[in-house]
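Single chain ahead, written as structure tokens, the form predicted alone.
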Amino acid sequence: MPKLKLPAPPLPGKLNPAPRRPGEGNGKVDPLDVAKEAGTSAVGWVDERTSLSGPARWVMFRKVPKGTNWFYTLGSATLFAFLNQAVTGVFLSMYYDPSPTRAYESIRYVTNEAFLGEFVRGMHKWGSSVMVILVFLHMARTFFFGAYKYPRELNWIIGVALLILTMAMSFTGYLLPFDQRSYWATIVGVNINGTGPLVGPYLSDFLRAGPDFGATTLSRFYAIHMLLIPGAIITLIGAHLYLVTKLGTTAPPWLKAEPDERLAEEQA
């Protein structure tokens, strides 16, 4: 009677191969497979390191009320917008020179001789009134949807503060080109704010640093412009945010919320 030959078993470790990647049998490997499975790696080990996958999907994944629409992207605008101060004001302070004597001189190479100097000029001139102008739209959505209401009253407050702060930051950094224009409109607004009740009259003093118009006050102004200002809306931009993420948004008005039909059985 003839033998049967049976396979061999199994080497150890090979009982569950690997399974391949997209052209390995044949010698070919995707490189777009290679850099998505490297890719993949560096966030798992990053992820692995700082645990942040869990406040990223916080953040990301959460419910977005019926009938949002393009009116709720003013906050993000806005929020765009500030970056782009943040980062055509670095550019331009590499060049500027805050004081009494250079910093016309100083803007007049931005704009003429520097390297795309017009053009991020350009970008932060009208880049700020672009961003005054979406910060009272995004208030007047905010106040006419109602969601200043319970329970985001805190978050109504940060935003006019944030508001206050962008008039703040316009307000400093038109002195900045110390031209005559900027000079005496400057001269005109630290007046108006003297005659304000109580503390008027030391707000002027602050930011004239002294009683008068003298060679510190262009760099008082460019200083709270650059270093102050800047620094509280980002404070309060993160306090926002955050707000807003635990909080979720409105519905618009005109929306009837869906009764519960669950709870309307347990209270039948």
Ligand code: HEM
Contents of the next structure:
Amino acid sequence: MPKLKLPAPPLPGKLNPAPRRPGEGNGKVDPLDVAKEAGTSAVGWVDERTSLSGPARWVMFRKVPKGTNWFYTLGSATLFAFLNQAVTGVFLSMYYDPSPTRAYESIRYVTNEAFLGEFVRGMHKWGSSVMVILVFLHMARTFFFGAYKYPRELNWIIGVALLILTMAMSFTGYLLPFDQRSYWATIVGVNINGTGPLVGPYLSDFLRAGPDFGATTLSRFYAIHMLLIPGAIITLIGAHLYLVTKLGTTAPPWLKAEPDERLAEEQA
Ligand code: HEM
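Structure of the form predicted together with this ligand, given the form predicted alone:
Up next: the whole complex, starting with the chain shown before.
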């Protein structure tokens, strides 16, 4: 019997081209290929459904002026300090009890008994001072570099609100251990508040939750400290960073502007 000859397997060639990958070949991208490629990675999967890579690129890949130096990292350092406060604060809130009879005991438990409690509490306590110092240094940088001038005035105003909120965060947090020092220091602080013009007395009544320091004062401070102010800070940081991205950062003041050739021609 004659031997049966099997046909050779098809080789990629003119009649049987190998499947093209996006961006290969004649430069035209087959939408079907793109659809097949999408979803091969988690990022691609999310991006195909949200188109978030555009905004992410807009935020991450920005041009920075010549002469940008370490002083420009103070804003990000403040942001990092805030994130540290947020993360450690979440863990502290798992143990803290804002009632006048149990607050001190709950903090004692975190410090002496909870796993890594002393470390987390220390990070939160010292982190608050670090954030206050960094926010002032960052403000000084923007002031001395003239970054408050047109067109960044609104970002300066948002910054002032962030500064006030950061101080309010320290003030409301100070009462929470509810020991003798924090109790009396807060009474002094609230009384100083009350001497402010127009809104002063209303503000101190609001903080005390009434005309006198009472049982609800502590829970009010706690709610302001862990819900109201962080929410406002997160919103304002979002607006602050949006404006930084949109407007770019200021060049250092010692840098001379490069001569605009077109303008020079027009003036000649
Ligand atoms: C929670 C507090 C704050 C955070 C997280 C924050 C974050 C940032 C970041 C990341 C930048 C861009 C990089 C840089 O220049 O460092 C920036 C820029 C800026 N910030 Fe803040 N900031 C805060 C508070 C403030 C305060 C208190 C002020 C002033 C009152 C302020 C005014 C500005 C201005 C004017 C710019 C633009 C700088 C430029 O164009 O060169 N910020 N901020």
